[in-house]
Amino acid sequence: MSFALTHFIGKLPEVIGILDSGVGGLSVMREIRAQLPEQPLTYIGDTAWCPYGNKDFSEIRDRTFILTDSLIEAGAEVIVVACNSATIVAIEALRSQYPIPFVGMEPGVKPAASLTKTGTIGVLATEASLAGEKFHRLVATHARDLRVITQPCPKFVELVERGILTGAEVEEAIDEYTSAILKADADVFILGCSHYPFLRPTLEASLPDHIQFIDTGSAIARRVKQQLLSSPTHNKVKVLTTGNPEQFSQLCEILIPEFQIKCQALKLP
C-alpha cells in the first residue's frame, strides 16, 4: 500500500484531482468547471517533466504513479488523467492499483468516425498516444474501414506551455501539420492532446471552414459528473505545478483568465 493511501485512509475526500504534464489539463479543468462548478478542484501539472508525448512508456507510468500519490494525498475522490499519453500508458495500472475512480483521456476517434463525409480523418496528437495499443484498438472498432491519417504535433504542446496561442509561429506549426492531411481530403480533425483545444481558435481559422474538430474536454467533464461524489464543502480549485509557480500563474492568466488562479509549487522527487 503507498504511503498516500495510508493516509487516505480515515480521510473523508472531496477533491475531484486532475493531472496533467503541463497547462494542457487546463482545458479539461475549464470543461469540469462548467459543468460541475459546486466542487473543489486540485490540479498538478507537471511542468518539470513536460512533454510527456516523447518519453518512454516506463517514465511516463512512474510519474503518473506520483503525481496520483500527491492527488490522493490532497484529498482526491476521483482523478482525471487529462493527458492522453499518460492516458494511454498508465490507465489501467492505476485502476488496478488504487481504490478509486480514474477517467482518461482518449482521442475521439468514435464521434470522428461518424461525422466524416469524405472518409478520412486526421488525427492530432503526441508520440506516445500514437504509438499505444489503445489508440490502435480505437481505430480497429470504430474507423476500421476509413482511413485515418496520424500526426504528432510536439511543437504544439511548446507553443501552449509558452502561451502562444496566435501568430506566425504557430500558424507555421499548424500548416506544418496539417498540410498533408488536408491535401488527402480529411474533414474531420481530432485534437488527440489537451493542450490542443487552447490552439482550436486558431485551427478554425487557420484551416477550410468544413474542416470539423473533435476535443473531448466536455466529454471527459461529463464521464467526471456520473461519479458518486460527495457532497461539497467548498468549491475552491487549487493549482499545483513542479515547475516555477509564477510562470505556471501567468500561463494560467492566458489560458483560463476566469479562473484568476495564484499557482503553488509542488515539490516532488
Contents of the next structure:
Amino acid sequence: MSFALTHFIGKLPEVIGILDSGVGGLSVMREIRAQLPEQPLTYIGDTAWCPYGNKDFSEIRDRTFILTDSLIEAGAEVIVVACNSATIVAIEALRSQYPIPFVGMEPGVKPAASLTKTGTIGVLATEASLAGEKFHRLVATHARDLRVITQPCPKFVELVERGILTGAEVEEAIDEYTSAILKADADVFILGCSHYPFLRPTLEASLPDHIQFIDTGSAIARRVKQQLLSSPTHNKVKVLTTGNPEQFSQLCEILIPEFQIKCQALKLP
Ligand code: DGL
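What's the form predicted together with D-glutamic acid (DGL) like, now that we've got the form predicted alone?
Let us now look at the entire complex, which starts with that chain.
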C-alpha cells in the first residue's frame, strides 16, 4: 500500500472506481457517497458475467482484472473491489500488479466475533468466498474459538439482480438459508456479499429480534476516505454495466433511487 501511495505524491487520486459482478456493489457505493458526497465515482457492474459466486477462481480473477483495466482507463485512481468474492480471490494479485490503491471487502468475521454472546456466528456469503483461502485465514485469526456456520446464498444474488427485495420468494430463501444456523443458536449473521445488504430490511423483519447483522459497507467507505488526498473538481457518478443498461437503470431506481442513475453500456471482452 505504501508503494501505491508514493505513486500519488504530486498527483492526487480523485476518481473512485468501484466494481462488482452486478448491482451488489451499489450497496457499497451508497455508503461511499454518504461519507464522500463530493467525490466523483465510476461504477462497473459486470452483469454479463453475474454471478461470480459459482465461478471458478481463475475466471473471477480474469474478470476482476478486465474491470480494473476498464476503470483505470475511465480515470479511476483508487479502486474499491465492492465484491467479497473478487476480493477474496483476486485482491492480492491486483495489489501486486497495479500501482494504485485497492480497497477490498471481506466478510466481517472480526466484528461478528466481538459481538456474539452465544459463541456461534453465521456467515452468509458466496460459494467462492467461503471456499477462499483468505476467508479461512480470517476465521482462523478472529474466530478460532467460535462456532462458525457458513451458508452460500445464491438465490439472494439472483433476487437482488431482479430487483426483488421483499415478498414470498425472498422469505422462502431466507428461511432456507438461515433456519439451520438459527437452530445452532447463532446470534450474529454476517452479510458477506455486497448484494445482501439490500435484503437486510427483510432479513431483520424475518429473523428474531436478538439477531445482529454485520455488513462492512460503511467500514469500506471509511477506508476509502483514508486513501483520498484530493479536493475533487466535480462529483459526478457514472454507472456502467456489461449487461443491459436500461435494466440496470431500473434496478438502480429500486436499489438506490436517491442517485437517479442513467446507466451506460460497457463493452468488454
Ligand atoms: N456481490 C458479490 C460478492 O460480494 C458477488 C455475488 C455474485 O456475483 O455471486 O461476493
